[in-house]
Structures are given as C-alpha cells and as structure tokens.
Amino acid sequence: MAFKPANNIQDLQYFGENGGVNPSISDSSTYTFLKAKTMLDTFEGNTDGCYLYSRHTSPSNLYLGEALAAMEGTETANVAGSGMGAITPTLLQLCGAGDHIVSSRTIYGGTYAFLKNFTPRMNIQTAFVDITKLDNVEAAITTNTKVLYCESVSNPLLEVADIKGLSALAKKHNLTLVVDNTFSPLSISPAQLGADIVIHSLTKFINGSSDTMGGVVCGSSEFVNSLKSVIDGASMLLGASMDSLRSSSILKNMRTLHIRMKQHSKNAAFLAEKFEGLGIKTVYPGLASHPSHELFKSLMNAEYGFGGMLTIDAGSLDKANALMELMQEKNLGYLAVSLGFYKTLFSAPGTSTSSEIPEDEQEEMGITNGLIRFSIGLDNDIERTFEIMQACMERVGVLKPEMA
C-alpha cells in the first residue's frame, strides 16, 4: 500500500486525561519518581517509560513527535525549540573533531553560517557543492566525511535535491543523509526516498500561523535516543527544548496541514504560471521551465502539489523593495521573513534570510539583487490577488506595459 503521509497523522488517536479530544498539556518542568532507584537508573541512561525533566522530553512533546514521525514515516522524532535547535544538535551528534560534511551550497542562511563559521571552531569542516550535480557531490566526499546535508527544495533558489540519488551515494560511502524538508512538508517524503534523518522548522508550514518557533528531527529510535541521552546527547545537553504549551498548539495546527498545503500549492502554481506568462523570470518547481521539474514529479506525493514557495527577479534591489512595499500597502501580504503563514510573505533573500552568505558567493549561487522570495498564502480569490499584484508590478516598473 502506498505511503500516505496525511492519513498517518489522522490515524493517531489521543485522549486527554479527562476524556478530552485533545491530549492534556503536561504543564510541568519536572516529574515525580515513585522510587529513588528509578531516578538513579534514569540518570544512568535508562529513560524508557520515564519522564525526567522537560528539557529531556515531556508527554506533550512526545505526542507532537509521534505525529511528525507518522507524517515522515520514521520510527520516532524529537522536537526542539526552533528549526536551528533541530539542525545544530543533529550535526553535532553525527560529527566530531576532524570530521567532514558535504552540504548543498544553497541552504538557509543560518545553517550556512553554522557550517561555514561555527563548526570550524570544533574542527568540523564543510564542503559546499551544487547538490543538483551528483558527480560534484561524490567528488567532494573524503575519508573523513560523515554527513551529506541538503534541503529537499533549497532556500531561496528552489533547487530540488535528488534524494534517491543522494541516498545511493550515502550508502555507497557509509554516510548519513540529512534532509531539511521545511519547504515541502507532505509534498516530498524524504525518509521514503532514502534519507536517514529528516528535519523541519516547525515554525513554517507545519505550524502555519507564525505564532511560535519549533523544530523536529525525525529518524531512527537509535539516533533520536542518542540525541536525548542525559550522558552525551546534543539535544539534551545543548538545551534547545520546546515548551509543552507550544508543542500542544503545533499539534492542533498540524491536523489541517494536508488541507493547507494543497491550497498553498494551488495558489503558488497559479501565480507562477501567470508571472511567467507575463515574461517575468519566475522560479517554481511546478513550472515545466524549472530545471528539476521532472525530478520533483518523480519524488512528490502528487496530491499536495509543488509547494507554496516561488521566486521572481524584479531586476534590481530598488525595484524589488519598491514592489514589496507597494504589495504590503495594498494588503497583498507582508514584507517579512519566514514562510508558511496564511497570508503571503515576501522578502529579498540577499539582504535578509541569506544575508549571512557573502555577496560574492551569493552571486555565484545565483542569488541576484532583484530576487524576491514569496511564500504564497491561502487566498480564496487568487485571481484577484494576481490582478492587484500585476498592477503593482506595472507601477514600480517591474512589468512594462507592453509585457502586460
């Protein structure tokens, strides 16, 4: 039977302690042991069946983790207080001094900064490669390489990773393939395609209401338990924990994720086709012009579409800024970083979410001054949205009258 991510979520059944249809929130930072020896055993690493302290885990966090593991099809998952709170412990758990990582060169700016500027302090080095060229990826692997790292759909250029091909390389060289799936929840299921570990920033599409931060690491029980070890677990010891109230809130929002992702994808596909039809340089995996369109089709769970992210090139930073300010003024969305909100969000990555990357490297990657990244919202009348956007583009000179 084919794997159905959203259905796996709805098959989970939780009851509150008084019969509530939502699980009760564990509003405690610490938990009681009935026997002193159980506490001793727990601190020696035997935590099965015990709640110790909310930095380790809590019932609310386990509920959310179980739902996310069901979504991605992994054995288990561990939630964190932010996306970076999931990414950084994962890489530090997998790598130590002298180890090496091969990473996509186009990734979220915070992840890039961590790998480029922070991990070298611990003598962990990273080679940044064009992840779409498997020959280049394999050429960068050394005897010290431990991890292949990529994003299913890259931030902000929307490059698509060949997860099946990367998985084959990882197995060939005995590496761990870590995939950040933040841009494409449900649309792509990396673990089903061969990824060992799947990461999300829950802050984005999965939560969907831009009111909290969160992250998750989905993987094997062995790896997730190692992250949570009180002895040497990077998640436990670095302390990027999620509050139970927040995990409960995300779990409730997650139950509508399959509906929201379909609408995000539908609206983004509509706008991308319209923008491209006007002659604007538009990047969206659902367009036949996207270099990895066929690859995405071979990886995707088709009912959820190609995702809610697209980019256009406004021609210059001045035009990009003028367009974004005008679109915000016309209530088409917000000039803001992040993504996955019910309203459209737009930003210029070169001066925001990718600003940690030096300008010369941005240029080499293809992050132009006029690039605008859109997270397309849940608009009910997307045709009206397009008509107003088109008028804004004409007004600021992104779109010449003859193009319209």
Ligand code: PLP
Second form
Amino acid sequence: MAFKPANNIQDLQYFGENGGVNPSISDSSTYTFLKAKTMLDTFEGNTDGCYLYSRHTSPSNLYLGEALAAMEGTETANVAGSGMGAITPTLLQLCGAGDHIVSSRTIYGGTYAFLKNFTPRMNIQTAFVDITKLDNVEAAITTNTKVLYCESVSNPLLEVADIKGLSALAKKHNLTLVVDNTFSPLSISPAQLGADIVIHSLTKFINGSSDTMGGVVCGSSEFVNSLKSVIDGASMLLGASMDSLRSSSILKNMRTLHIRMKQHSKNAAFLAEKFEGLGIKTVYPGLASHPSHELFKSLMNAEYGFGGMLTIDAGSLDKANALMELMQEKNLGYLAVSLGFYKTLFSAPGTSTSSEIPEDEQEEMGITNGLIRFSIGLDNDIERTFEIMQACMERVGVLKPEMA
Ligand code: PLP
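Moving on from the form predicted alone, please list the structure of the form predicted together with the ligand.
Now the full complex is given, and it begins with the chain already shown.
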C-alpha cells in the first residue's frame, strides 16, 4: 500500500488541557516529582510519561516529534533547536575516533564544513563522493566506515540520491544510512526506501514561516533514545534542544505542510518549464532534462510533486547579483538564504550557503558563479510572477532579447 505521510499526520489526535484543540504548551524547563524514587527512575530512563528537564525532552517536543515520526514512518523522533542541532549529534553518536563516513559531496555547506573541518579534530574522517554513482560510493567504503550520509535532494545542486541503492550498500557493508530530507518533505519518504535515520531542518518547508530554527532526527526508538541518554547521548549532552513554545508553533504549521508542498511544487514546475523554454540552464528534478528525473519519479510520493527548489545559471556572478537585486526590488521575493517561505527566496550558493566549500571544489561539483538557487514561494498567480521575472531577466542581460 502506498505510504501516505500527510494522512499519518492528520490521523494524530491531541487535546490540550480543558479540552483545547491544540495540545497545551509545557511552559516549564523542569518538572516536579511526587516521589524521590520516581526522579531516580526517570534519570535511569525507566519511567514512561514522566518528564525530567526540558533539555532531555518536554511534552510539547514529544508531540512534535511524534508528528514528524508519523510523517516519515519511523518508530520515533527527537526534535532539536536547529537542523545542524540534529545533524551534528547524530553523526557524533554514530561515530567515534578512528571511524569513517562516506558522504555525498553536494550537501548543505554547514554539514560539509562540519565533516571537512570539525570532525577530523576527533579523528573522524570523511570521504566525499558523487552520490549519484553507486560504484564510487562503494569504492569509498573502508573497514572503518560507519555511516553513509546524503541529502535526498541535495543543496544546492538538486542531485537526487538513489536511496534504495544506497540502502542496499549500507546493508551489505553494515553501515547506517543517514538521509537529510530537508529539501523534499512529503515528496520523498527516505525511511520507506531504506534509510535508517531521516533528518530535517525544520527551519525550512516544515515550519514554512521563516520565523524559527528547528531540526529533527527520525529513527528507531533505540537510536533516538541513545541520543537522549543522560549518560552518553549526544543530543542531551551537546544541548541543542528545542524550546517548547517553538515546537508547539511548528506542530501547528505542520498541519498545512501538504497543501503548501503541493503549491510550492506546482509553482516551481511551472517556472522551471518556462525558464528552460527561454533557453536558460535550469535544474529542477521535475524537468525531463534532469539527469535523475526518472529516479525521482521512482522514489516519490507523486501527489506532492518534485518540490519547490530550482536553480538557474545566470551566466556570471554579476548577472546573478543584478537579477536577484532587481527581483527583490520588484517584490518577487527576497534575496535571502533558507527555503520554504511563502515568498520566493533566492541566493547565489557560491557566495552564501555553500561558501564554506573552497572555490576549486565548488567548481568541480558544478557550483558555478552564476548559479542562483530559488525556493519558489506560494504565489497564487505564478503566471504574473513569471512575466515580471522574465522582464527582470531581460533587463539585466540574463536573457538575450532573441531568447525572450
Ligand atoms: N540541511 C539542509 C539541506 C539545509 O539546507 C540546512 C540549512 O540551510 C541545514 C540542514 C541546516 O539547518 P539549520 O539551518 O536549521 O541548522
């Protein structure tokens, strides 16, 4: 039977105190115990339904975690204060000194910097590979490899990971497959395709209002409990916890995620086709020209489309900058990093979200100077948006008059 992530979210039922239709917010950092013995038991992880301290968890964070686990179809989930607050403890929980990670080379710049510059301090080494080539991925696995890491749709190049193929490799070599699904919530359900752990930056589409940071790790109860262990859990000890006020607001926004994703996808597909039709180099997984278009189709929950992210090549950094400034002036969106907002957001990854990656490596990966990453908004009249964008492109010389 097809996996229905939005139904799983819808089917959860919560009541707040006094019959509220939203769960009550736990406005407390610490919790009382009637008996001292219960406190000890809770520290040792032996009491269900008792709360200890909000860095460990809170009722509000559990509600949000439950909804996210339902969405991804995992046993459970643990929310964090940011996407990086989910990624870094996960990797540190899975790896220790001497261990090795095989990671996609096209990943969010912060994750790349963590693996390239930070974890080597702990003698955790990472091989960066072209994740679309399973042979290369397998060749990079060593006897010390513990983790295979990728993004389902990569930031910023929108490469698509063959999660089923990677999962087979992970099983063969006894590795944990960790997939960051930030770019494709609902469209792709990595755990259903064989991922062991699914991570999101909630800061993006899932919350969708660009007003908070957040992250989540979805996985088995065993792994998630290990992250929260008071003795040696990386989430508990590193402390990137989410505040309950925030988790309650993200939970409310999640209820419209399916509607928003469909609109993001519809608008992005419309613009991608138009841009490509104008002769602009456009990357969007929904275009037949995308090298992994068929793969994406074979992985996706079709009703949510190919997502809200696309890139174009404006030809040069100057043209990219001029275009972004003009589009902002025309109020088509904002020149800002991040994604998943109601307004279109655009940035040049080479000088922003991927600037942690040295220039020569950017070039090798295909992050060109003129690359603009778009997170397409929820515009009701996308045809009007396109017409204004086209005029902007003409004005800054991204479109030669004969292309227009
Ligand atoms: N993963 C991806 C794919 C991202 O794009 C980002 C941020 O841009 C992150 C993780 C990090 O998330 P956060 O900024 O919430 O820490």
